[in-house]
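Just one chain is shown here, as structure tokens, and it is the form predicted alone.
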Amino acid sequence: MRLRNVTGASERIAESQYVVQEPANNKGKWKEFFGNNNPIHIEVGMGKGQFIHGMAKANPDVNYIGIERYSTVLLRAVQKMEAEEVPNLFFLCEDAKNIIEIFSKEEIDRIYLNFSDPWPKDRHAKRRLPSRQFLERFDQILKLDGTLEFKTDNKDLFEFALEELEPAGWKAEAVTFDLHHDEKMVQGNIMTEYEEKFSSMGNPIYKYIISR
């Protein structure tokens, strides 16, 4: 997912309006930080942002916060927003180690976690946005009747994520092996630049909504 050799990508970052360049002082503050009382959403690893976009979009009466580590990756995103700006929705340029030194207990209502880095070798397990590691700190933040959406297209990784549910403590509310051909999850979906290109070769994408 990392773009690289994108010139003054971290200055263009540094300086743009539609990312917080201090998240962790908004901490138990976010209500305030958008003006309003509307239920928060996040995306955790955006890539360039065509998803928390189109969300925003979709739904003006949700905010929505799409967190990226990398600038370069972080810069598409922001140009999405030059050209057709959305008042619900900012940036952060944030490891996803670091959330909950950006989030209060219970602070969001609702995490995306798109066709995160697979991280296939095993001594890399608990990287892997899905694992049990991340899935506590996600646990700390999330409203407790709160729901996280995965979808991928690596079917490994899914079966790894469903494996680490139950020692997490979270249960599964809906799961589908081929979203697309799913009548009821599929409804409403909005699609990630990766779902386009996967799901146009024919690959099945996998998804889950948990709660705790």
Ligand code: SAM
The other form holds:
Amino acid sequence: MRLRNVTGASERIAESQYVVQEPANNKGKWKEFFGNNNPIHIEVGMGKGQFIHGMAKANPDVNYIGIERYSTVLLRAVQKMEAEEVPNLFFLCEDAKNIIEIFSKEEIDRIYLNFSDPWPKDRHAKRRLPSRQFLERFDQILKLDGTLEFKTDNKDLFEFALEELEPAGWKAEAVTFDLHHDEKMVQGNIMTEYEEKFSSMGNPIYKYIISR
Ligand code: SAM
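Next up, the form predicted in complex with the named molecule. The previous block was the form predicted alone.
Following is the full complex, with the preceding chain placed first.
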């Protein structure tokens, strides 16, 4: 997702109090940054931030960090915060391939991937966020008993994501091929922008929860 022609987006992101400007400086010190011992959950590729903003509102005892690489997209999440500030949520304008420069070993309690870009060409497989290459990075920052949750409406991407688990050393704790009709897994579900759009078109939503 890339929104074009947003005048001054990168300048507005650089000035925003909701965006951590030099996140690598907080590596190993994110609890100090938040000023409490609450668990830290991150969403990688959060887009316009509807999910993580909703999660932060619903769970004030969890600290949230949303990561989005495009300032034009992140600006929408910042604008949501300007309209309704949530104290336990901050944003990073970063490419997730650098994530191990930002968080130290086992610093993160949960990772969310929502409607990640599918990168359909085989030669781009390693750019997919649920790929083994990204799982290896996530493995380094996630607590040993931490979990990663992934939702998508893209069947090929979901099948790819399931196939990546074993070679990457992860296992599925829960899987559904129709989240919105899965009584157990749908509990507490907060929809992302893409989830609203694609489920309203009748697409089933796939989800897994994985651990090592
Ligand atoms: N999660 C949102 C949702 O479900 O509505 C947005 C989904 S959109 C298809 C995927 C988003 O992930 C885009 O905004 C894209 O810029 C971001 N993204 C993809 N790869 C990324 C990466 N390596 N690092 C940070 N953001 C990334």
